[in-house]
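Only one chain is given next, in structure tokens, and it is the form predicted on its own.
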Amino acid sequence: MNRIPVILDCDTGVDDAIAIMLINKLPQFNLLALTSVAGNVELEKTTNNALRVLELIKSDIPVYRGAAKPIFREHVKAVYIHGENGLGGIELPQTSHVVPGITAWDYIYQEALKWQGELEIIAIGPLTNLGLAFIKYKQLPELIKRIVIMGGSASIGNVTPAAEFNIYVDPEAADIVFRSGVPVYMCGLDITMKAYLTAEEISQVGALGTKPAKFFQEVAQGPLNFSLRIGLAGMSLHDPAAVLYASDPSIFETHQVGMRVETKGPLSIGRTVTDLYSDTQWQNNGFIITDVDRKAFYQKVIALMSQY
């Protein structure tokens, strides 16, 4: 099998940590590195969390530090979901990993040059690193095969009525990515809210008994309890949904669309605007994922966690 070279760009909080554990076991991918960005919590915490998760799963891939704040805006966090440390208060052991000196956006360009059009990016946090990379390196779009993101929505928002968190944090960077010319596959709230695990299913993962499986169960408890309090059936695995879509779209529903990001207007900043439900057809610049076979999704999650 020719494995796909991929970089995972993340703001490591709870579901990012789960996504890292899952992608580590996907045979389709040659995971080159993680790149960190400020999002769920501050950059130093997202970077350190990524390093600690890699230590937990005994992976030696590098982590490259990215942007500490959005391109034009102040940083907005999500500690009400992920806790002050980003991992729901769970303290993983310290790590011996060392962060290389090159920035995330420079590293992305370096690898894109190396792979000459074969590199894929899975971005599960705010898109600041990619936005900066496209600003700095004008030839970068022709060197990336595709970008799969967790972010946005063709319908609802979760940080405002109009906007999903990852896009809201840095809407200008997101719009740069959407307009880059690289095909963007958007795993937004339309799909990730359907990619949930129930309390019983999370317990079944924990019952596998390994350290990563037990961590999965423990770190999921805060978001799970929040979800149950607001009437949801379980914890939505937002970031893992993007990772699993990138590896195998067969259990998902995908539509080709035109899409942009609203960067102005106090009630609509961060809204991802698509032509999915309109009669007017824009020039297609990407794809939106709208549905998933939830049972098959859960089976993929537990199958991958069973490999630890």
Contents of the next structure:
Amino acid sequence: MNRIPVILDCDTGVDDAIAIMLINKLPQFNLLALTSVAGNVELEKTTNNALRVLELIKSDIPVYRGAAKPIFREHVKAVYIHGENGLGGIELPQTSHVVPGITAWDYIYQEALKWQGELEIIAIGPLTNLGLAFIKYKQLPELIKRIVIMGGSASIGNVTPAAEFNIYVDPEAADIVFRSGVPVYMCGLDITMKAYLTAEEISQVGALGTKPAKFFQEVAQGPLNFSLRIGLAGMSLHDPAAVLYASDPSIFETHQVGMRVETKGPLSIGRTVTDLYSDTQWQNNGFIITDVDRKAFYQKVIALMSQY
Ligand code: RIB
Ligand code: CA
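Let's see the other form, the form predicted in complex with ligand RIB, since the form predicted on its own is already up.
Up next: the whole complex, starting with the chain shown before.
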């Protein structure tokens, strides 16, 4: 199997950490590096969290430091879900890994040149690093095969009624990415709210008994309890859904669409708009994922975690 060269761009919080543990076991990918970005918590914490999760799973994948704030806006965090440290207060062992000096966006361009059109990006945080990369390197869109994002939705929001967090934090960066010409695969709330694990299923992962499996169960408790308190059936694995989609779309439902993002309207900043439910068709610039076989999704998650 020719493994796909991929970079995972992440704002390592709880579900990013789970996504890192899963992508590490996916045979389809040649995971080149993680790139960090300010999102759930501050950049230094998302960077350090990524390093500590890699230490936990004994991976020597490098982490490249990205943007400390959105391109134009002040940074909005999601501490209420991920905790002050981004990992629900869990202190994983420190790592001896050193973050290279090159920025995330310069590293993305460096790898894009090397892979000459085969590189894929999975972005599971605000899109600031990609936005900056496209601003700096005009040739970059020709060198990236596709971008799979956790972000947006065709319908609902989670940080405002209109906007999903990753897009809301940096809507201008998302606008740059959507207009770049690189096909964007949007794993938004339409799908990720269906890609949840129940408390029982999370316990079954923890019962695998390895350190990664027990960390999975522990780190999930905060978002799980938050979700149950607001009447949901379980914890949405937002970022892992994007990673599993990128590895095998067969258990998901995908639609080709024209997609854009609102960067101005005071009530709808960060809203992603697609022509999925419209007679007015825009030029197609991507795909939206709208459904998943949830049981199959859970089976994939526990099968990957059982490999530790
Ligand atoms: O809206 C969910 C997204 O926002 C996830 O990527 C989560 O990690 C946060 O970044
Ligand atoms: Ca994230």
